[in-house]
Amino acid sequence: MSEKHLFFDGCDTVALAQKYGTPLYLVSLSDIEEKVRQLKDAFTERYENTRIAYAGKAFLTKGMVRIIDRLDLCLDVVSGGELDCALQAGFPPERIEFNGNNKLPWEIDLAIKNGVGRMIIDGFHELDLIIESAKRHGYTVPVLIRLTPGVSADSHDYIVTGKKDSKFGFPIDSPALFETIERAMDSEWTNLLGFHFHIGSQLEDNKVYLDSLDIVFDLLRKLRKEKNFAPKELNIGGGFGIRYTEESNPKPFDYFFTPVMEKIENFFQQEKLPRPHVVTEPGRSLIGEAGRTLYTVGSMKEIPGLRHYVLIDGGMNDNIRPALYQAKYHVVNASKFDEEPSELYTIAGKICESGDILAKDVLLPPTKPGDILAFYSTGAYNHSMASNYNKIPIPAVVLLYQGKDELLVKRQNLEELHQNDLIPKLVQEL
């Protein structure tokens, strides 16, 4: 181990990088278990009726889905197989939160037969599929109704999903929301808790959950005097921002819940209504800053009065993020860490297209063929995000705690690579 490099939860990165082959994400177990802390000391521990759901998309093996077991979280799903991976995990079913659009009859079934906790209902099509599904099983499912508050935030269009025009939800005013409620509601195969709304991702204020707020109780206050329904349940969803880079501003968590909590509890009360059961869906807020992605120099390229690339064995197939979202990150060479960052580089892949750029001008030492970089914050949507695009193998995850190291995924290896091709015969013919 060498003083000069950058060490993450007690482990020095560059000896990982050697030990398991780049490029390579980290996760620090020790970083998980301080965010939700911070976010129970804000949240559960302070109001009652609560509780987190962590947003399996941001990133889901089995090792996660134990670890968000062991610290008495529920899980929000969005497919089939993020719920055959928590169900395969031993994840308890009734702890289980299904979400996302679109959601397919072979997945509503999975989800119904295992006897899910909530189903989040997505569209009035959905809803038909929750109903013939629970017949079969002879399950009452508990549901919650998906809204779209109209409110835009300040984020990536590409992650924003609370606004009017989004494929997400139903819109405060659509028809078909009401005939869903009435239809949820007059099924003895749903039990229709509440409603559930999600704003976007990356977000660093609180207005626009204050404001989707005062949109929702609009829609409870007209529920109340037509239908004489008060929900037992409300899911504020998550998008929490995060630091990426020096110019970040993320909030703590209390400037988020207190507020919310505050305008919540006030409503209830100036309708002389129980405060319905609060939940919530971090995912990126709790994993994002826990990873980092190691990749090896190779080749550099100069074009004088221009740029300086630097090469690494990685690209958009692992981080997509800067490609689709124009997202930036800190990076540092790690195995030169106790050195003053003096020369401006652009961070290009391997990737065979010319957007394949992870880092434009950053700052580093000297950098060489054969230095690892670290990206940090790259614990959400980056492994789960990964593809094969060029034939590449997806990267390693190894968990990291207190100076210990263990993998959490195996690197994708050739052979798991081509392992469902197939030559027809109508190939083999030609």
Ligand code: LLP
Second form
Amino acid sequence: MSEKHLFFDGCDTVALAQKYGTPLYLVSLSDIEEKVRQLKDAFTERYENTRIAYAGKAFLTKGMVRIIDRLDLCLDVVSGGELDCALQAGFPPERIEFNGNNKLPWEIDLAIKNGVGRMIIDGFHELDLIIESAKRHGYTVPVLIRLTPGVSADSHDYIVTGKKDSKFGFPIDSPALFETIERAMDSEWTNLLGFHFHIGSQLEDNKVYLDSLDIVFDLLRKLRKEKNFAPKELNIGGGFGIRYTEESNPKPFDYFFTPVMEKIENFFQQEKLPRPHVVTEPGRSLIGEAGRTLYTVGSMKEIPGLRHYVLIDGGMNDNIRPALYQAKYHVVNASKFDEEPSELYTIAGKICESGDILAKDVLLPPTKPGDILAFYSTGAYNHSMASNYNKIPIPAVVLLYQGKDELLVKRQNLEELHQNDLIPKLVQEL
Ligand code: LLP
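Right, and the form predicted in complex with the ligand of this protein, after the form predicted alone?
What follows is the whole complex; the chain from before opens it.
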């Protein structure tokens, strides 16, 4: 019976759907370990003075924090909430790097009070807040400054962050950049280690990294001449693309790191300067393909001559990416994994939005209510972007490891859904 089902990390996905209910996020620990090994092989094991900071925004839970810790990675956080999750799970603060384009005073304070490893400065005003907080806590903060090199990456406009017209970081030619560099160099409360840039996400071409380096190197030459400043650290961000569908063209890590590291090493050799520590900050490429989402087919609707809808028990609440970025996913019928995909279906969620379509015109074997569908590569930016719209509880996440399964996140229940709702006196007295 079970060989006709889809297996994932040694587990029968249809049995998991029965055990935990659907919608259900699955995360394969074996897959995470394998991706981290591949990245270490291509980067940290191959080049000295390098490190990896996992971008928590892709997927972060207390259990995930522990996995990142056990794999000896650093952690990039972008909010007080992500930082708190990491601290509560016991992640060493000195291995935390704090990004974000509008860090709030309390977030900066929480980070500095706990002695985080890096603050990535994203604006002039933020530096003031960092210095004030550092003084209060008597901690000289290691900082990088985030640059927007101004290259256009070939990805969806919403997930491109390194172009000049961006809310992130400083354009290389902005006067505020120079003021910020001077201030960070002069303050006894900041230790300016170097620069950070992140070009975009789901990138499949190494050229954008190389072009960005050219622009950053121009700045470094200028800084050396005018300020006698040489960076000790350079963070090149994340953004490495993954396989979503058969049309995706993801590249192995060394496709990016070999030319990038060669270019960095050449530049510093020419400048007769020691090569700075190089940091990468990937999220999606470590967790994306390690995730699958299971759904149960409810109703089916055929609009003759037009479309055959399969309606599932989840939707844009647990995966906003198709609605937000027109993202495409590979999907299979996990209950009939051994059958040929022969029918064209459109898979729609249960949310009251016509845009709640998770996959348009995909081939599946003849599908029936009660079948389990599995979406591939949902590990990144699915659970972390989930919402309660239509008052729908956020699904559970189950961790899989070589045939074993265990809850990583409980399914939200109805009580938790309204636990912060109040009925004010003003309403009671109506
Ligand atoms: N570092 C910084 C500063 C970032 O802004 C990001 C992503 C990353 C690292 C990690 O990028 P990754 O390796 O995961 O591509 N919600 C969108 C993606 C937004 C990415 C924002 N920044 C999506 O679902 O495609």
